[in-house]
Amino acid sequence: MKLTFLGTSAAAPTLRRNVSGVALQFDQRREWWLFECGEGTQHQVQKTDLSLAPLRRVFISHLHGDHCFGLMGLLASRGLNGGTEPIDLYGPPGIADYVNAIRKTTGTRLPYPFEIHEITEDGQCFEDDDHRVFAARVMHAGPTLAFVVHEKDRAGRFKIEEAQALGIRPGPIYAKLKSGDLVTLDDGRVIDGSTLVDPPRNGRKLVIVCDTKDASALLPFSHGADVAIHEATYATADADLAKQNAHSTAADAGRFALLAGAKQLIMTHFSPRYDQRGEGLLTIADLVAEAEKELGEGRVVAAKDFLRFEIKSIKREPGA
């Protein structure tokens, strides 16, 4: 699982950073996932190894225009340039009013099959093979939803190397084999499949918390995540301002984050404030320490446009 986020400010763009948007790629499928789509995404993707071809799905937590004005202008360009597999749209109520508004108004035309899906109970909102996708409603200035993303648990890796050392030719017993099972081989010999293949690999799980002041209705969904991606719109010499406007600090974000036994923290949606320069002005280093004094130094990251980040897969100790 790749991250790359597309957009980090919060409100308007600047000249460093652009409004939200996160993208998740998989390691063995050619789709990918976005997460908000702010104005201008669709150039931002441009600027990266990212087609517009192979996206899937697209989730949007709220309809405030720094998280969805580049939908439409992202779906049409797809359309354009020869998209023809579906994608599903995942977001609050008032969703579809609001993309088929524009496609009425416009005229916009989608060549290919799109079907919104409206969010209006916490829990699971997408299951496939190997992911489910849950949803919480946290609390913003309107209907706001958040995510986790949690992978199913994967087979370990099969030994091929033992295998052939064993003198296993492929061929269809290595099915088996991977399977765990008991095969007999032609001269006789009993090999026990479950001692070629690794422990199982743990399904990785990333939270996603775009704007919120409080985003606890998610934790039951959210513990144990390898990754948390969380909103730290605001220092907490701000808090002020962050409550006004219903947004969180980094020191939020941070408790967050231990709430729900987070091994990282990536900040991102932050006010265009922290990146000016200047004697006594706060930066996006002095969020990261107050989000670290709530989580752990190392254990905080502050997200910038193009940031890659690779969610790994973690082994599962045998009896775990």
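All of these numbers come straight from a predicted model, not from anything done at the bench. Numbering follows the first chain given and starts at 1. First, how it differs from the form predicted in complex with another copy of the chain.
Of the candidates 199, 294, 112, 72, only 199 lies at a hinge (point where C-alphas switch from fitting one rigid part better to fitting the other better) between these two forms.
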Second form
There are 2 protein chains.
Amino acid sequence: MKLTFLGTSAAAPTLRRNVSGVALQFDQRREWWLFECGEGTQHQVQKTDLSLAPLRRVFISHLHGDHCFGLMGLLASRGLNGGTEPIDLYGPPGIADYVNAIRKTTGTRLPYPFEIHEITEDGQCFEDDDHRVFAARVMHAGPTLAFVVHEKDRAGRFKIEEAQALGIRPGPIYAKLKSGDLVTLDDGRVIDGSTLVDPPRNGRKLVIVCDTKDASALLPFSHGADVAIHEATYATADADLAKQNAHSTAADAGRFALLAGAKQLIMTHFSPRYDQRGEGLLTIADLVAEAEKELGEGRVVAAKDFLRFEIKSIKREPGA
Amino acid sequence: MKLTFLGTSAAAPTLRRNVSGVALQFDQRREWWLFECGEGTQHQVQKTDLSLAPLRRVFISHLHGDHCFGLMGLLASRGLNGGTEPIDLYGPPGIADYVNAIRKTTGTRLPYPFEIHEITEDGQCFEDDDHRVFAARVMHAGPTLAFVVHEKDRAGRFKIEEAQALGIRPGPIYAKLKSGDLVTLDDGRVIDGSTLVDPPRNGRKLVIVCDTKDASALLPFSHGADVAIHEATYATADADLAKQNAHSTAADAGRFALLAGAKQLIMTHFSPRYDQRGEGLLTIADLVAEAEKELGEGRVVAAKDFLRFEIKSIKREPGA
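Switching from the form predicted on its own: structure of the form predicted in complex with another copy of the chain?
Following is the full complex, with the preceding chain placed first.
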């Protein structure tokens, strides 16, 4: 699983950071998913190796403009660029009204199946063979969701080259060995299938919390996260602004990640004030330090536009 | 008057060209006006010396996404950046529904007076001390406007330094001289005021035709244009596409400019195909040649993003 940050600024774009957008790519699939779609997300996608045609799902946390004003342009351009596969859109109540009003008033046609899913309850909102996605309603100004993508555990790889080295020919016997059975060969040898299979891999867990002042509603789905993305609009020194605007400080983000047992926190959605340079001004590095104080040193990354982050697959320890 | 092209691509942005947007600045005013507002226009503005606060009027030709999907983001960011002066928005019927639906479904607040003017008739749609703006309904897919900005003629400058050199002291006599009257001084000299005043300046005329397959409805307001901006989505070789999509070829743009008696044509809104390089492929230079064949050599410019174009003030010829 690979993340690409397409926008990391709060509220309005700057010359360094666009408004919110994160792409999620998968190891074995061409399709990718998009979380948030601020204005200019399609422009950012053009500057990466992603293309719009294989985009398959879009998740929107809430209907503030910096999280959704790029949606219709991106969907329209995907059609113009030859995208024909379906898109499923997930978001809070009201997202259908928003999208349908723009489609109606501008006559925007999407030449592919397009389905909108309004999420009204905490819990699983999507499942396929490899993933479950959970959503929860978190606290912000207006209905706001946060998401967890939980990859299903995967069986270990069958070591076909070792089976062949033992002189075992492909056939129905391979299925038995893959299952870890004891198998007696025609020549009398007894083979323990489990020795020919890599340990199972734990499914990875990605937590994505966009705008919030309190995402604890997502914690029941977040435990043991490999990576938690969490907004960190403000430094602790600006906690009054965070409170006023229903946003989080970097320390809030660190505490959420700690409660989620997250291995890694990636902070995003920064107020432009921390990119300014000058004596006594707080910087993004200060925000990282504040979050690390909560979660632990070396466990916090500040996102920037076009940051790529690989979430590594972890083999389960024997006996775990 | 100065034009800044913020986006010159048709339909979808490319890495070289954003979707439609043109800024118009004035000689003696800080305020500026915006024509079209495709997605990412606010990002383009950030890359110029323009800022959003002095933006005073926005004109939208029609409600295709590449001409209006940047509107709400730009208006919202203007508020976040401290803009408090009013904005007036001019567009086709339906633009109020479009804007109000987004404001309602996303809760976007604009902390300044904001008025929407839907234009339903050809003719003057705005006037202030220095300008008249005319709009006409031109032919495209759906209700579409094109605009003329006509600067009012200005009186010539009073040559105060020459009056002082003649020993004439400031006072009510200056007003008489400015009016071109014959004035008898205390010492008996008779001064012809008209010799102390520069010739009047003709008001400049700017024509802006965005998407259209036929903008002849704008011609009654366009005659003698200093500059005509006209879409040129296609080359003549792709005239079938132009017809199919209700767009113009470069030759169409040249012919419109000729009928308008325009001194200069600036083409924009190019299909991305003409930025591709390869043997036998048509380029923007070919489009310029096609338009110059209609209008005359040296009278056609192809816009590109961030092109600045000064429309010079022209002194009226004596006796004209």
